[in-house]
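Given next, in structure tokens, is a single chain: the form predicted on its own.
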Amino acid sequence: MIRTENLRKIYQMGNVEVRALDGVDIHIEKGEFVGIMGPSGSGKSTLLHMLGLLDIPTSGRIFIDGTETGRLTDYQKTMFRLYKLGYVFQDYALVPELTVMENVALPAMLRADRTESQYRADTVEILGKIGLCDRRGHLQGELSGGQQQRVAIARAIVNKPDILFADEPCANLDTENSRMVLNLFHEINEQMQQTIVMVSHEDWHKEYFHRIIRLRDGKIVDGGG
């Protein structure tokens, strides 16, 4: 499903060059739900981003489902975004001026293959699933965060997505609502066969995953596949 072959990510900073990622050879099948922790600044959010096309590695290669990303001109890679990944962040990204059910329908009206009558079918079937049916004429603002990061999770899997992405999505919440949202990828796991790849920090994550890629100083020491 994902794997990656001497990945790099290196920035230059004034004089100094620093190895986000240093040469990173990663396996991850289809519906593992796979963690990716090490201390700070080891490069989790960077191999996600990489991973998910939404930055350019300085050299290496990423394959998908057999494509090589690196191949793709920039349309072919906005395609393959909307049509095949899931995007899940930790501060929920939400349309500030659009209701919980034109929230979670943003993604599946960009797509072509979609008629007006199953898209809203799809959203309402989502927001089933997460227990917001009762929310969908609601906005941003007056939704609790674990709530608004549900709503986040419906949009990033309403056009039922490859690969779901998630960047440490339970850092602004408690632990109660964070429980909540992984009690939802793990059922969406399970239920759907989706797979899934999450970034975070909190030990207590790790009962949730199959299997946990763990980085530091850009490297990968445990875990790779």
Given for the second form:
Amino acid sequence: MIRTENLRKIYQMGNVEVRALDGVDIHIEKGEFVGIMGPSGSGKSTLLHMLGLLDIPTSGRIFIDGTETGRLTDYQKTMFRLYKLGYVFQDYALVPELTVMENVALPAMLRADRTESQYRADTVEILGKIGLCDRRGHLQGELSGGQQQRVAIARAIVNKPDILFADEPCANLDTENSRMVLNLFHEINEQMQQTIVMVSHEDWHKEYFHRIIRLRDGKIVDGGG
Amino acid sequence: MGKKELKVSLFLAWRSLIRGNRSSTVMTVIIIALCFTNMIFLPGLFNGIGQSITTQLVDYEVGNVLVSPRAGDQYITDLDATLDLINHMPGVERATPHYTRGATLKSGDRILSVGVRAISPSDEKYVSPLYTKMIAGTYLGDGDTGEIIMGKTVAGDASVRQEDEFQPSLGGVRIGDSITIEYGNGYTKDYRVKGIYFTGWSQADGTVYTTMSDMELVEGQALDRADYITVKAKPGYSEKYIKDELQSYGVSQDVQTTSDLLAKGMGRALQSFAIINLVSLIVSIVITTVVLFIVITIKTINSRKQIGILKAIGVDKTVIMHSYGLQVIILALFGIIIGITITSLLGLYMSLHPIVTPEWSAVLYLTPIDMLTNSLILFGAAVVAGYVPAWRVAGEDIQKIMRA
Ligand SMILES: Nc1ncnc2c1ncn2[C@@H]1O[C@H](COP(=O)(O)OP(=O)(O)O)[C@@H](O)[C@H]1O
Ligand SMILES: [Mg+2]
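What does the same protein look like in the form predicted together with its partner chain, given that the last one was the form predicted on its own?
Up next: the whole complex, starting with the chain shown before.
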């Protein structure tokens, strides 16, 4: 499902070269729930951004579902993200002027292959799954952090993506809410065979992952696959 | 950009306007409305003044076309033949002669120097609506002799003391009063005041009218000459057409349309008006552009992170750009609609309460075309002001905006 070849990302900060990723080879299978772990600054987010087509590697190649992503145009990448990938960020990043329902439906509204009644039904179903059906008319400001993150997850999976990426989705949550989010990931992974790649630096999260890719200084130290 | 994308852009734009910072939305709309009003008010007012001067000039001075003696001549001679010729031309409603003599009017202890204008009353009625402006007595008849009509300014007001008068008058002459007129050639006669009129056009209100028949008595001969001839066009015929007709029919006198005369007489004033109009137009456009630019720039800067997220979840940059661009379009539309409402209300108010001076009365002269062109200009400026920052932020790198 995901394969990288000698992935490098080098940031030029004045005279200093920051090797955020330094020759990364990974392999992730369909249906896996993979954790990317490592100390702060080890390149976890950078890797996730590369895999999610949010940034371009300095060198190396990425294959998703057989497509070499480096060959896609800007627009094709956008469509790739819309049709195949889902994202959850650390700080939820909901659109503040949209209700819960509207936030979740937004990516589905853009899909050429979804009718309005389809995406409405999908949205309601997912809201049921995350347990926020009764909050569907609420705005971001009226939700707790945990609820916001669940909405963000719903938004990420409404298009039934091939791969779900999450960058420290629990960083701003307490343990109880973190568990709720992780359980939700676990559930969609089990029930829908959803491939999930999640960045975390909390040691106790590892019990949820099938496999852990460990990074240090931009290099894989364990679990590349 | 498909229909679906446009729908999502509009959806995002509308939500942002109604659920976002509402006071900023309202303020922006008000500013655009005021800019629109500012843009259209002064030109409309000047146009109104111009129109009112033109109308009065047409009504009380020139008609549509003025035929005056050719250079070097004092009079139009061979008057009857000339009138006959003009009156038979297509498009001519009526041509009528004017012959003015300087005179001194005496009434009681008041003495006043005015021009006495001789007319052919029945023809004059086709050219000038002065006969509808009688405030006392009646208009002249063709064969009247020994009778005159005069403007309100000449007649005066008995309740105003002479030293308080704004313009000298006969101190309150009334219908039936007898006044003495002494013409420049020494001819002196007593006349009965047959009517008093008020037009609002100071020149006319400071004049005394008599008939051509009466003026023949003054001159002591049949009058086959005039100072000038005023010509009224039939509805649907342009001044220019009549002028060309007259010239091609061999009227050898000087022929000028009201517009010709206005351009000559008011050329400089019209130029100043045009400059003021241009300045108010530019100021409005600049303010609108700057305000919208700032509003949208602030909006996009505040939501850079969110824009990055939207792009990350697969929202195309054109959708994002239009979501901001459409906000400006909506703001501009509302602003312009309110602006049109304000201007129309001002126009209505001013038509009920015009600013009246002796020379003109100012109402707002606004045509739908003016409204439309101004709307389009402002709208265009707004779109540019909104799309520039929207396009800039939407095109940025996801990484760059997410880190900001
Ligand atoms: N845009 C950037 N410019 C410069 N350096 C960057 C940039 N993004 C990340 N880095 C650097 O790359 C390294 C890896 O960063 P990151 O992937 O965010 O680490 P992690 O997510 O594991 O904490 C860090 O040293 C970070 O400072
Ligand atoms: Mg990180």
